[in-house]
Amino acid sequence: MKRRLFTAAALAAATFAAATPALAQDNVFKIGLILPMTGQQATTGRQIEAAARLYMAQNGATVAGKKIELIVKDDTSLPDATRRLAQELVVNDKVNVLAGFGITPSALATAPIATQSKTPMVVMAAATSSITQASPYIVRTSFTLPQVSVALADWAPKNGIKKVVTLVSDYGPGIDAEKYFKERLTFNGGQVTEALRVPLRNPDFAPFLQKVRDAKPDALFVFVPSGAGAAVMKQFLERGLDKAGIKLIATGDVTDDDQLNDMGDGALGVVTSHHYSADHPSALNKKFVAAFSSANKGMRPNFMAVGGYDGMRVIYEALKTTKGQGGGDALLAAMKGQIFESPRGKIFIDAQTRDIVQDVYLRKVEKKNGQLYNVEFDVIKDVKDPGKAK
């Protein structure tokens, strides 16, 4: 009898021990954050990770009874690495959500994995229009290049800019920026006299900028990914394009808040269109900038940071709504249609496209309190992605 009782007790203990990790696992909600933490786009990874950790610090690490675990992986902006890391996060780590994605090729490489595993994928950075069409499980909290390019093509002809040369990085977002800027500028009576594309990896802007100087347009329109803007600005000034009377207009990636002060006074007066500036005058943004700076040794948040911060909010609110039940499909449904006030202004996750609808601002680089800022001077409200509006 004693032996039977001991055997039953031992069996119960073993069963409990086996069940405990599973029970613990059930109480953990894992977010796999894949970012370029090293390499050419390292500033993107640094900004998004910092913003994600700030959101967790402000809103707690437990939601709907689940402990939030952030697993950060460095893909160095190589799509093959992104795909492999996403596969490992889904299969081995059993993440509930995939997030991050610094560049378009990385997001597109992961899309089939999100679809097959029914794992929601929150794109916090990559900005080619077509990304959300690559998987029904993708939700975007960053922006699209058509959203911000069209605003500038509307502004330019009203401000004496009729002939423009475009200069873009030769991959998805750059091709989007070139296409939608040209279409809208032409519609408004302007003209793109030449379209130049620069390699994404190890770009040398100098020969392209010499071509621009020789072409003598009213303005040069530029898109390069976050982190490359300072090089464009430096070479634009070194080649004397400003002295030749050629204006620099760009998407906000070029006058990136993270790098703007390092560009010097040569950046003053540059007009850009974008969805976020660290100088955005709302009370919520002022709190965000102060908290981000305090948590990160004075670092200024850029548009990548706000994409990461809002992406975390979308995930947290979806988890609250589902109470941790129903898996990936339930989470995805709870992400769709979210409307909230972001540090950038009001945003909306369109339930049909799963893409972001947001205000786009026209800004000019100005000096305030001894520092350079992108100062907003106009706004286009509730901009949908023109790439999906057709």
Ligand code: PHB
Given for the second form:
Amino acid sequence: MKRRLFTAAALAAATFAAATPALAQDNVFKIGLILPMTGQQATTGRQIEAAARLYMAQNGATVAGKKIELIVKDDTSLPDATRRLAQELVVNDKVNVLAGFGITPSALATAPIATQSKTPMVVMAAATSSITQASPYIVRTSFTLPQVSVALADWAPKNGIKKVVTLVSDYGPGIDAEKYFKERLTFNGGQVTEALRVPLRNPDFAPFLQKVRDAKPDALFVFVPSGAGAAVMKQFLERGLDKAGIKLIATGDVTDDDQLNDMGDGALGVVTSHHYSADHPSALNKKFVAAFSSANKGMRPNFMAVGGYDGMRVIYEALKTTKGQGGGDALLAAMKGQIFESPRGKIFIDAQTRDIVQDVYLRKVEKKNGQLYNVEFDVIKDVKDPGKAK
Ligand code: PHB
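Given the form predicted alone, state the structure of the form predicted in complex with P-hydroxybenzoic acid.
Below is the entire complex, every chain and molecule, led by the chain shown above.
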């Protein structure tokens, strides 16, 4: 009898400890930041980590009486590694929040862990529409591919582009971009004559671009994830697609601010749609770009950095609102519905979908002070993810 009681008490204590991780270390608030720091997506990790550290430097490392501890883990963008690291962060480190997630498969692999452990999961990079539906504990501060692709399909036919070939990375965000671009272009009287998909890992764009050259569409629409854009641009120019009169149009992932300035003048004139440009002309963004650059040896922030910076804001404010006393559910509730000015413009975390609502810009690559930038020339305000209506 005595023994049974003891066991029950021990179990109750263990369950209590597991359910209230914050109590174990009263004054520390842990953020487990899982990012690709090496491999094909390493630029995403570098940008987001730098942005998270900048946010902490600017806003202090103590919030609502808690010391913020950032635990950065490299998942090399392999989803099995992301899942394992998330599990360790929740069980061993007892993190209060999971964050990061450089690519869609990493976010999807972690979603069940967030659900089971009731840990808020802030997706700062991955951008397939369906991600937020994979767990009720997911909040997103990046963007979705449907959200940014539709604007370009509205712009193109008004600018003499009727026949388009699409070329996307063959996984979630690419398939989203292809589908939503095509639907809207067709609705607007244009036509996607061919839809090409390239593998995510070690893509060779050359044979695809040769096909596009032979097909001679008015334009080629491209989505590839951050980090792969420069290779597409190089081969587009090397194969002479521009000289053949084929325009390159893309989501802003291709003219990524992390790489754009090294792409050379061949990139001039490329029109893209996206939610963030380092050239965004607001006072807040100018301050952000200057601070980011001076803290990181002149590095220019890209859209991944902004997703990380705003993700930290969402976490900090949730901690303030809950006065440092809340568990996962209270934090999540305080993340929903946040509305604030980001370096990209005004943003809103829709309480229903837990996804981001934001302005989407049309931009053109131009030279300013000898540097290449995505210069915004039009804006569509307060765009919700069109993927959620389906
Ligand atoms: C994704 O895998 O969801 C992803 C990665 C990089 C991007 C966009 C989407 O630039």
